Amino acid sequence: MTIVVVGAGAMGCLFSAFLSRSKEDIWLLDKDKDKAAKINENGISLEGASGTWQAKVKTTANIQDIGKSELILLCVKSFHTKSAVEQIKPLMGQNTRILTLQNGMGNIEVISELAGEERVIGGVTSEGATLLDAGKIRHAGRGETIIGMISGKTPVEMRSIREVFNKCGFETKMTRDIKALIWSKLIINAGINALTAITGLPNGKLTEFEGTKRILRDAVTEATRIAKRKRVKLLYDDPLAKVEAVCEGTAANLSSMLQDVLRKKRTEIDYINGVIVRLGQELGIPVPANKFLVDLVKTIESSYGSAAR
């Protein structure tokens, strides 16, 4: 299988590597042509959670060196989904997948628009990455990664996918309920991603302030209330215990959103706790906490280069 890992962050960093360990030819795509000649000279470097190591690789910017792929992970930012797509269609054959491991709402209907929903996986990971240095990462928690289809079924390929990741030391599971998983994930991201691009702590700290701590619990809420108004079934019976323990199983990880904020790049703040308050506002539900975590979170990005820190 021809696996292209699109996306050389620290998500797309940490796969590929992990997925280097397969026997299946293992291709990562980035946009930036430096860092592809970077990290196809000196291979990823990891360390933290899953130890001190090295993989290489096979990187590249340019998409004529690859070839029809099997399967393409997308590991780009959310407002980067449509240029990714648009890029990888010479990749795709009559049989291939797309995975996406994004962040918040909207990457699988943009996704299925360009290539075709009979194409699309959407799926979640609990494993934690922070960026350190093109093609370095520290792999800061592990857990698990669940894969669906919207149209529920579980075809060959997605069974053929599962294996891999486990193989390769991903803990893999399948759902039939894609629009279950994204919601759960979204949750997840609410309470943790902003609250982190913020403060500037680590996901585990977020618990240990009574001022984030209730901050965290009433942004769950207010998602987990819009979920239950659209009659979403969550994956798990108490989204504010699993959100804590998000925290606490990825206590070092810096979020991705917190990533960007030090690296003054643009967040993923609408695809998150925008979607909650847009979603909100249409349905009449009160999310004081979700709009105030995107007020801040817009000032921060547009104070770039301006503010005292």
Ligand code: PAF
Contents of the next structure:
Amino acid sequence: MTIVVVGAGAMGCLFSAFLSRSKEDIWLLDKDKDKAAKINENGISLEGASGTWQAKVKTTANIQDIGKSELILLCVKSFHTKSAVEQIKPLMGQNTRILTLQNGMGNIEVISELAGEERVIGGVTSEGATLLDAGKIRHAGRGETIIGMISGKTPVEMRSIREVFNKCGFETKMTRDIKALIWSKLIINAGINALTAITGLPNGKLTEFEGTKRILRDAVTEATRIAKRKRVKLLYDDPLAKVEAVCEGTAANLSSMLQDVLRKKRTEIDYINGVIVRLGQELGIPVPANKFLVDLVKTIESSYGSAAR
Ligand code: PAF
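Show the other one: the form predicted together with the named molecule, since we just had the form predicted on its own.
Expanding to the full complex; the earlier chain stays at the top.
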């Protein structure tokens, strides 16, 4: 099958490098021409959890280089989902599936609206990656990838995707309850990402300080209250213990939001803690810790270049 990975950031490079070990036809598509040309020529270099290795991946900024594709894996930031789906329309044939493993909430809905729900596969991954330079990444941590559809169905195309992912080295499972999966990951991101972005701490340090521990606990408790009201059955019984375990399991990771802030880039705050704030308002549930995190991250974003540090 032809698989197109869209977005040559940390996760896009990680997935296209691993997928290039399969016998499928793999493409990496990025709108930045220079970056695409550089990766096309030099390949992708990885270091870290899977060792030090190189992958050759056909990379382009020109969608016309690629034909109709069976799978499109979206690895763009959530605020680019809509424009990315509009741009990849020429790649879509009758049986094309679009897979999103993006952080945050709302991506499945945006893709469904533009491309049809029956095409969309959602999921989460515990694989971690840090972008070092164009086409150079650190594979920061290993973990499973879980995929599923809103309908709860597990069509043959999804089973083939699971097989390809497993064969190329990503431990991948399917779920019939994608809502539970997305919420379970959202709560982890709501507890970790903004706090690391504000403090500059790696994930593992959040549980070492009284202040961050308390704010993490409050943000997770609020998000869990919202999930309960939405009747979501989370994949773990004790959300706080789970988030603390993820901090420990990914101790040396710089969260994706901290990486964004360090590069002075827009963050996915609106799709993580911002979702909790919006739903809190809608449902009349107070979410002060999440509101505080959103306000601070937005302040950091607005003051890039003018803050003292
Ligand atoms: O966004 C991230 O960085 C990751 O989802 C997580 C789980 C917080 C680990 O760093």
